[in-house]
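As a starting point, one isolated chain is supplied in structure tokens, in the form predicted alone.
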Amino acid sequence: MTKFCLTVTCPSKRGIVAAIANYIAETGCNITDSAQFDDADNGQFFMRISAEAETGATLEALREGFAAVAQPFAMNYEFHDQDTTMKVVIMVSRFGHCLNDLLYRVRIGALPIEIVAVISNHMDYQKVVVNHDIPFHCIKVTKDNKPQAEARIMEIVEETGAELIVLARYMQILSDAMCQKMSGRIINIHHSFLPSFKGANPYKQAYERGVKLIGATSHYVTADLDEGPIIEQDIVRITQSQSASDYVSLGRDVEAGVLARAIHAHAHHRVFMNGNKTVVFPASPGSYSSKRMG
């Protein structure tokens, strides 16, 4: 039995539930799981919906005979095979935090992505992501080669056929250039709670400021630095008793965790781009289920 997601966005008006939930129907389809958001301040629909495919038919007649659904309402949608996993390239500099997190969870399953290579600017992780049977790639990255460096970088991207690159602490200012043609493919993890402190050395700067809580923020990236669209957060508190170092330490469990719900979001096709915020539904029944331990 086919399952699959149909995720829609156009303009909001009246009937477009009714239409869908119809054509779902009408082709032997059952819905499983349903969220929409009306954004009232642009006119903006939004809808995910997962659904199974109850008497046979195929995503490509199913995409083919929602055309003449989706005109009239001038909707962008996609419709996604559920059973297939996205493949990710993982880019890492020297805090192995984050990756190390990823290989665990794509290992017992808990993340819908396959893992085609790991790119680092430094061989720290070397030995590790090869334990993993996954490709490593070292590309040294300095002022003089950058561009060459970044079409290396996207050589793979397109050798291995990646539908999303991941900032998992990867500290290299990604080019404007590489930014628009990956928009809204590339998922950043930094290490405060956007908007504030953004840059180099957050942690630094929030004990400097003597916050009460710091956080870890995850967003798509863009040509401006630290200004993408914010997928997902989180915080944990602290208090005048911890140091610049306890700051970084505490971080790691927080920028870890919400850098894994945010692949899970995109991976999942639970976030839409709205303008320079994005829409995230919740997440499916089922969907954070490990396939195994350990």
The other form holds:
Protein chains: 4
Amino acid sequence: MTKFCLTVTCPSKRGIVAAIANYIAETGCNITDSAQFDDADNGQFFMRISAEAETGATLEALREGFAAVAQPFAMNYEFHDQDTTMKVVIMVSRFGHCLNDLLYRVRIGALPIEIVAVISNHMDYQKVVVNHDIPFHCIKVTKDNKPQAEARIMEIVEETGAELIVLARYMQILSDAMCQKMSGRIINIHHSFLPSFKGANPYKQAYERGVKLIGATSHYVTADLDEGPIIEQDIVRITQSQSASDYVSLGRDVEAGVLARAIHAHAHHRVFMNGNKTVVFPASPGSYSSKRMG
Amino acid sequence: MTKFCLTVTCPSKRGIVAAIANYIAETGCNITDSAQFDDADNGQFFMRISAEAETGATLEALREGFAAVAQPFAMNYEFHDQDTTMKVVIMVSRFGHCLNDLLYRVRIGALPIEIVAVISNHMDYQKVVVNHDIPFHCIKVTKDNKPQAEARIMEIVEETGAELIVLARYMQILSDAMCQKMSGRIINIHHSFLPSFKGANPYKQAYERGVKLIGATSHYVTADLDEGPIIEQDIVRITQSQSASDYVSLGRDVEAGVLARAIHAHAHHRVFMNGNKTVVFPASPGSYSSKRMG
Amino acid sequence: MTKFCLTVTCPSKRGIVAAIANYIAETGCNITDSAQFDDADNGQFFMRISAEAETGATLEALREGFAAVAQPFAMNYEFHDQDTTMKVVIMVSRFGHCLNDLLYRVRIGALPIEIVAVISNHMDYQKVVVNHDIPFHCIKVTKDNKPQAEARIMEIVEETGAELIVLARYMQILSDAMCQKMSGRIINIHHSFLPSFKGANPYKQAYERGVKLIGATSHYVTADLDEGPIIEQDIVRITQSQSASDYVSLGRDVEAGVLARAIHAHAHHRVFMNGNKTVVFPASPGSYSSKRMG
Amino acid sequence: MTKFCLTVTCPSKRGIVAAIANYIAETGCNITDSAQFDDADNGQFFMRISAEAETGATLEALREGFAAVAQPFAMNYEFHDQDTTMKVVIMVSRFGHCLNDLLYRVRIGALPIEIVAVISNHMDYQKVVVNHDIPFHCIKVTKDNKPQAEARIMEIVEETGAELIVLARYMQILSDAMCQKMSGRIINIHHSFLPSFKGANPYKQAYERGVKLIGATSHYVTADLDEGPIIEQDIVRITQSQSASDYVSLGRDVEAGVLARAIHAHAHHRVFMNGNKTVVFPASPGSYSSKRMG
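Now show me the form predicted together with another copy of the chain, since the one above was the form predicted alone.
The complete assembly is shown below, putting the previous chain first.
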């Protein structure tokens, strides 16, 4: 039995939910989970539905038939098979904790993604990546070769069919062109509680300001550095007894957790861009379960 | 324009959401928020919808017309006017922090409740209650007069039309008869992270066990002491440097917060009993807003 | 038996702890709690000791005799009687939750402070303050009368012997002169996770930025608005379903808790200014206990 | 320059701190961090001091000379070189997340331990352990061979000089004899917020009880199952939408974090057994820093 999730955005209007729910019922599907959000500020409607095709409807047929429902409401919509994993390219520089964390989560089936490539501007993690039977690409970036380097990255994205790039502590700034081209398809982890401490050395900035909590922020990448729509944030308490190098260590767990939760939400189609903000719906039942023990 | 929320429970079945959404649309209402839960264990379906009657439908008419929708699905349902406050009786013994907290929240309009009476087995809080223009009843409870005392309590509940009793650190155990009669209508705050440390002196028990976090639990009251369906819980970190009397103080804020959140959820019709558990849906947009500044 | 706490700051140097501990022992006192911090960045040493004068030494004698210990190390030091409450002036504008929270905590003996006056630029809270038998002063502030208004505030501070001013959501900016005069003696609560969202309307700023956590920050007031040394911070999670007016309500509990913890730390002499940062030592055993139940 | 930490426990008495601090100063050492706790219930004193031997004193000499200080106070004490790593044996069954987490932390130098062996009753993690150049031992445990299996485990502990056994989701119950022999030297992670949900299947128990937070507890192992002194606990929020298998996944991060923090505390000599409780002092400055980036 096909299990799928349907995401819809359109201008808010009476009758949307009925139109969608009718279609789902008429096609023999049962809604097992749903969430909606009406943004009173901009009149935009967001919905995510999990359903099961109890009488054998295929995703293709469902998708096709939905066009007639969508048209009068000007809906943007997507049907996603719940058993499909999302292809992801991970990019990393020298801090490897997020990479290590994601490799483990993917290995045990805790995230509905397939890592189709790891790209780094350093060689440090070649061995660990290769040991996971994942292609590793070292693409050095200099002032002079940036366009070529990005072209090579985009080649890999296209060849692998990756739908998402995860910047897992990748320390090179992407060009505006690439950010725009991949809008909503690049997730970054920044090691501060944005909008505090943008740019370089956020832990050092936090130390110097004397904050009592440090944080991490996962966001979509836009041309404005550290300004993209925020998906997830979290914090950890520190005291005067922790130095900036302690922050690096304590922040590691927060960063890895925040990034993993952001990817979980994105890969389960729970995140919607809403201008410079995001709508993030709760996880569906069973979606945290992992397939293996370790 | 009438704003209302509709709650529905019934056996899970294809077409429920469509039937509900159609009715809402046909009656000229717009769904502004919705949440659902299908319990795979017992096949029970739970839904809560917030909607606005954009074309003038009255709640009475909506309620009446819905019977035909509900019947084939064997739905239990309720329509609640969002502008109506729930009448609540608060019961308290000698620890007054939850009472004080609730008085403040109600005063500033942060909870959709009206405190129609405060009942205590002590006189300590008569003055503070009366200063809030709320009737105060001192009902002493002894081994001998328990039935009479409870009869008097129930009289007050009926006279005031209270839909909910909140045990805000009320230290007398209610009779099985009263618990059953008021099933799902009495909320208690227990000062431990249940199911740990049931019964008397939970902070002392926690201190002796040497836990590193202490907690509070808000639950519906059933005949089994401290065993009712849990609505909300939270914790606070402690160290060896805190004594059991420190716990009492640190726990105070957690207790007050947990109880207030449980009442917020219940009074906004976000909580459903589900056997010995609860379903608690997220807060609707704007429902945390308060009317006054202080 | 006199219980006291001793705070010491001086340049870090071998033998400080021994010198202090010897003095304490020689004068017949027993150390029941201690904490120290060596700031490797600036070579500054901070210590706080709780002790009991087991053989009858008076605080006056201890203080006097300590001069000889302090001199060779260039120590700044203070002896504080643990039974003395700190006199505090609270200032508030129109948001009353922090005021209400502090009035309750002081009433039950949960904070070692005495509120000697409440000053407001509005009349809203006169009645509630007077009902607590605390003098209330309404001092309007306009562009023209600011120097006179501050002079009147300082008069009250001096007349009451207040050691601390708490800005409990007081919305007027204090003059540089007053900030400097009262350096380290004014604590503010800002309703954001500083350094994010300085200045006006931080919740609106947070809403527009789309953060997933909102926070509050308690700090000493300096001439640079919202830039003073941070004492305590905390956060609460929000989603797209909360509006800026929901933030105001959800933030209220965080603000009140953060401010109360900052005052607890300050009034127990656990906070040290360290340039633009603070050193905050853990609470001593028993220091959270309160005297009354409600 | 030798950096060391000194831990002391003895009956509480005036002059202890002075005696210790004098010795430290006289031997040319500078105290950089200290914490103490007086247990008012049992009159026991606990202290941990970090210091630097600025004038060349060796740890051996310091240890020897301290005997004269310790004797009149009946002190138990230990001097630990801060650059020494603690030898640890990790035991694991089929859930590998804590093992994976610890391997990573040790690899980047975030914990002051050396994993000298991994013992499992299954073969699942042989490859990953061997790839870290750590000896892997598969020791099957049956009803019949338990004494022999434990004898083999103890042999490995003795051969490797391990000071600590970490049960990283090891699902066999150790014999009373082994628990007693290794008292204070075996740390377990239990996947519930103890004392709730002892024994088997705690997540299933939690699911059936309908709690709103699930937790993990790290504790020293004693003959009473899940009753040993608690070192560290933490929780994560769940809702009705999470099943028991979701708990397993969500709990994984909490378990790994709690266990790592407990080991950090133990290996830095910050944990003291105090009857059935523990004293856990804060981390010293810099002690969270790790040596490598990934």
